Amino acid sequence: MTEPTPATESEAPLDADVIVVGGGPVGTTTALKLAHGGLRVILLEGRDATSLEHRATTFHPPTLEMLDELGLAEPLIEKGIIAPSYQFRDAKLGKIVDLEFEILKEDTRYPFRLQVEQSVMTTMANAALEAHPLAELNTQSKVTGIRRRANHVEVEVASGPRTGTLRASHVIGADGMKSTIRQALDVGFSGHTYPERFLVISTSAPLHELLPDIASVNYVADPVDWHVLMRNPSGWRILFPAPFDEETPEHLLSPENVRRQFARVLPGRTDDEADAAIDWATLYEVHRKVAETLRVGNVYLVGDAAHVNNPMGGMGMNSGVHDGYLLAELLVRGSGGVDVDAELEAWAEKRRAVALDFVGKETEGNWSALRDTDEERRAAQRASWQALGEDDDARRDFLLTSSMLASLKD
């Protein structure tokens, strides 16, 4: 761990109360929450804002409640697709159970999943930051390191309008799995990489019309052909497993293989028909890793800088937004003279525990259940899912967990 360097009398005044490094959905919402709380914030993003990726597409109820406090929930809902339920299915047997969120109407103002690309929300948050008098948004600003001083933190910026050294009372690393901030702190990031990559295909085919019994979100179990179907405003995404030991990335992304995978969902298409329906395909590795700590003095890690996990369940981005929102609440309270050091330590411990014991276990459990090869266990899992459709109390408990509401309980 790095140790703080003593302050000197000649140091310049602080440039901000908080510097947030990383301008994805977690960094932007954290910065906006801080600015709403009256803190001066500088957000540094190394990329051009227009190039931010579209990976996450699910917003869970508690995330929407947090975004509502920032004025983002309603405009985001207008641009997204409300999923009032989601399904567990079997690749050969079809629908097993349809789980309706209506049973959570007493637990949340938003009893549904919202399907919309994360870049839509990030764009909205960027616009809100640019309009806020206490926020400063800088893109194309590459952070190369930090120095912890006795009473503040210095951030080294190698490009962009703020090139040089910036000083703030607090620094938040929201800069992704390869976090410069985490590496500068020498914080370990342990875990594992999954034994298969994920192939994601985006299609303009109206699967909700061609497969009329599906929901907007569907987890399809099969020992070989498991997959996930998710509807978004731009079309449908289909996620397939792609084992490391079978094919090269070039083969997996070849038109022939992409068509073959697409045919699992929509068989009988000609090559030309399939090509016309497939918008793009991408391949990525999946990890489950957690930082050994989320706090070193006045430097904090949130989102993928703090933890990454399997995307089964759409919990990664949501959990990161929760990290930053809850941290910002504490920093705002601390700025008013309240001693929140013990609460900040508790925040770091609780959010790390959520990543390990809640998000990690839930997402890995979903992945394991979909791909199980043992027929006896698969039958038992189907029976368990079917039972949720018949027991209101069990269904509510299950959805409190899968919607992440349970992760925020004390």
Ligand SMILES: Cc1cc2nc3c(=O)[nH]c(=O)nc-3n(C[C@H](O)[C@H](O)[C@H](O)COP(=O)(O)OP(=O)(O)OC[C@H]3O[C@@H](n4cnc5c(N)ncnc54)[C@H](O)[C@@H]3O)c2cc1C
Contents of the next structure:
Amino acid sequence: MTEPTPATESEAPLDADVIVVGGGPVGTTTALKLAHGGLRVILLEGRDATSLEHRATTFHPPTLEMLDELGLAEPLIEKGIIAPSYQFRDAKLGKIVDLEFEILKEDTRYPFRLQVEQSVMTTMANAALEAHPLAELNTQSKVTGIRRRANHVEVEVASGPRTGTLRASHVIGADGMKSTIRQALDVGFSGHTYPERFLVISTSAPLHELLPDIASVNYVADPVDWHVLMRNPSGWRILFPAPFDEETPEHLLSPENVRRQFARVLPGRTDDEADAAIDWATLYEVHRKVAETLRVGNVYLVGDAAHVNNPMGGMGMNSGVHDGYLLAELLVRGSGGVDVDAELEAWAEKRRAVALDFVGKETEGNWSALRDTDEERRAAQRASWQALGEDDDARRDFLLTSSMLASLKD
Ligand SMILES: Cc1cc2nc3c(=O)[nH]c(=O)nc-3n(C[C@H](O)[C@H](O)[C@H](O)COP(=O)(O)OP(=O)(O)OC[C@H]3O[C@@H](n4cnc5c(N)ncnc54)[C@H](O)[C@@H]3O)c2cc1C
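Now that we've seen the form predicted on its own, could you pull up the form predicted in complex with the named molecule?
Everything in the complex follows now, all chains and molecules, and the chain you saw is the first one.
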């Protein structure tokens, strides 16, 4: 890891208290939290606008609580779909259990999952940043490197209105899985790539009417045909496994294959009917990787720059928002003259542990349980899901974990 370069600094004032690199869901919410706390923040985003890529659609209760403090929860809820429960199902046997979040009503103000595109929230956070007097949002601003000095950090910006060198007390890398900041720090990012891609199909077919006993989020187990059904305001999304070794990306995304996959959920459609119901299909490669540290001096890694996981359980963006929110709280406290160095160190360790031992294990456990091929284990898994429906205490514990409330306990 890089050592700070000795000070050669001029006495010129710093450009900001904090520079946030990356304007995805994590960078924008982190920057907004810093500005709300009274810090001068510059956000540098390489693109010219919010990415509209179809990715996260699930917001968990603790994330909504954090967004509420930033004034974003209510407008987001207005644009989303409230999922009061979610289901585990079997592709052949149907519903196994419907888990209602109502049981968490003493634990959170938001006892539900909110289904809405991450780009909707990011667009709202951008607008709030633009309106905030302490925040400066720069798009088309690609960061190419950083230098740690004794008392500040320098950021090299290769494009946009701030091209050149910017200086701040702290820098936060929220620049996604291929993070330039992580690489500039020479921080390792180890883990594995999953043995299958995920094929996501979006459909305008009203699955909630056609399959009337489903919930707004459904995890469907099967040794071959496992899949996930998720509703969001623009329609339903179906996620299927797409093995690496068997098919090329071109074949997986071909109309024939997309129709064939779609027919697993809605059989009996003609090609024309299926084509009319399918809005788009995308292929994702999925990884489980964690940075070897989330802090090097006054430079921090949050969100996908720090950890990536499979999307089974909808925890990647949510945990990234939690990283940034908790970090911003500490930096705000530190700016008031409190020595928060030990707390920042504890933050880095705790958030890394959450990525490894909570999000990593939960998402991998969900993926393994859905696709298990061993009949005995599958029956035991079904029985344990079913038991959750009958035992309030066990269900509450389970939902505290799957809604990520447990990940924020000390
Ligand atoms: C199919 C799928 C479904 C998912 N579903 C869920 C879900 O339901 N719930 C959930 O919590 N998570 C989900 N995720 C994960 C979630 O999408 C990511 O965890 C989330 O996007 C991470 O946000 P981020 O801000 O850390 O990174 P990103 O969204 O990758 O944003 C990084 C930003 O940094 C910018 N950037 C990169 N390099 C530079 C640079 N050098 N200079 C300036 N800017 C730069 C990029 O342009 C980008 O805007 C899903 C992912 C996939 C693929």
